[in-house]
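Below you'll find only one chain, the form predicted on its own, shown as structure tokens.
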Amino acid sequence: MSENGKILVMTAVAVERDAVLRGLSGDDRFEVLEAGVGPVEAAVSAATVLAQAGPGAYRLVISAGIAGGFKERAEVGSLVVSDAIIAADLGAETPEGFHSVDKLGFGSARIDVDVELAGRLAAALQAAGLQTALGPVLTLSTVTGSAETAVELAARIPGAAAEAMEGFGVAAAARRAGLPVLELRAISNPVGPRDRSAWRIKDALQALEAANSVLREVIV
């Protein structure tokens, strides 16, 4: 990775930018921006600021913020840094189950990430006594509500840490300006069945901040 131009890191909210933003402690190396809820959004936003900065400005770009957690990868609380970014509901339903537009033959529901630095940040994350998973990170339009699509989608994706609305919709952005990308969520909720009295959003968040002091840190 170039040591040129920022990083720029995208959230949803504000909320998790001002999360990011505490744990980045104005390193100017960063540039922290809302991108908006849904990967539509989060595409059209992370596209239209790469487009205005243009070549150079940038050397990586980040979707951060809080999502769900499969069972047995991703506890609450904890963290997961993304080995790959996966559209999860890009695709068609059939009669023999859901078919991804890499099975469709319309292109690809996946896009890679920095792999090198997604390995060394989780290692960082580790050492520093945050619950960290390594692994694929889903994006879905609408987040899941159930049990058995819980079961169904880490079915279908092995390894399937979180999923969360925005992740494909910046990496895609990300992968049409020519700039690596990755992924880093902070768990709030098991995926599954909506509980919010189980929600632990504030705990999130702190990871989050958390997350990003360390992030700091692996950037070089």
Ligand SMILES: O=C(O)c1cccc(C(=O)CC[C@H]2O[C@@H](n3cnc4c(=O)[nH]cnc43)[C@H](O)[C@@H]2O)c1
Given for the second form:
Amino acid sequence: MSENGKILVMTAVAVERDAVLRGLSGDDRFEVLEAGVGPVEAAVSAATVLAQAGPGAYRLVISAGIAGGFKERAEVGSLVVSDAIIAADLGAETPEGFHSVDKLGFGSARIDVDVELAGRLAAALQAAGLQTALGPVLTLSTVTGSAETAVELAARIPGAAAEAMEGFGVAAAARRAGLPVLELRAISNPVGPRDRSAWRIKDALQALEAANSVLREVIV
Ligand SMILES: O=C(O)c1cccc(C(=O)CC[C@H]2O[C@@H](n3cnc4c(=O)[nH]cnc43)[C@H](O)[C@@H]2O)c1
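What would you give as the form predicted in complex with the named molecule, now that the form predicted on its own is on the page?
Up next: the whole complex, starting with the chain shown before.
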């Protein structure tokens, strides 16, 4: 990764942006913006910022925020660093089950991340005492709301650690700009039956803040 240019961090909502900013403690190598909820808002926001800034303004793009964690992969309050970003509902339902765009022959639902940085960040978070998984982070337009869907996703995407709604959009914009990407998520709820009252948003935002204070040490 080049040492020139800033690191663009995109969150969905303002409270996530503020948690990231607290963790970064005014580090001016980072720019943190609120992109909106869902892959479309995230992609449009990130692509607009990158296009308006022009080549060389940024060197890395990060999608950050809270997320659902898959059973036995990421507990509430823990962190997930992506080793791949997967658009898990981009495809078609068929009598044989879900077919991704890869299988349909229309591109790929997977965007690779900067694996060296992802590994280094996950190791640094663990070394700082923060429970962290390294694995695929899924992007869905619809939050999973049943145990059946959670099981189907986990079976279809081996190692799936978390699901959120923006990563693939941010990653697609970064890829278009020729920039590496990473996704960093703090787990607010288990992926599965919907129980909004059980979401631990405050705990997840605290974990997100702590993770970003480690992130700034990891980025050289
Ligand atoms: O209500 C609040 O106080 C609040 C504070 C921060 C964020 C929110 C959101 O609802 C943001 C939506 C955001 O959360 C991600 N997310 C969280 N859990 C899941 C999940 O299980 N499946 C998919 N996405 C999830 C998602 O990226 C949304 O952007 C509310």
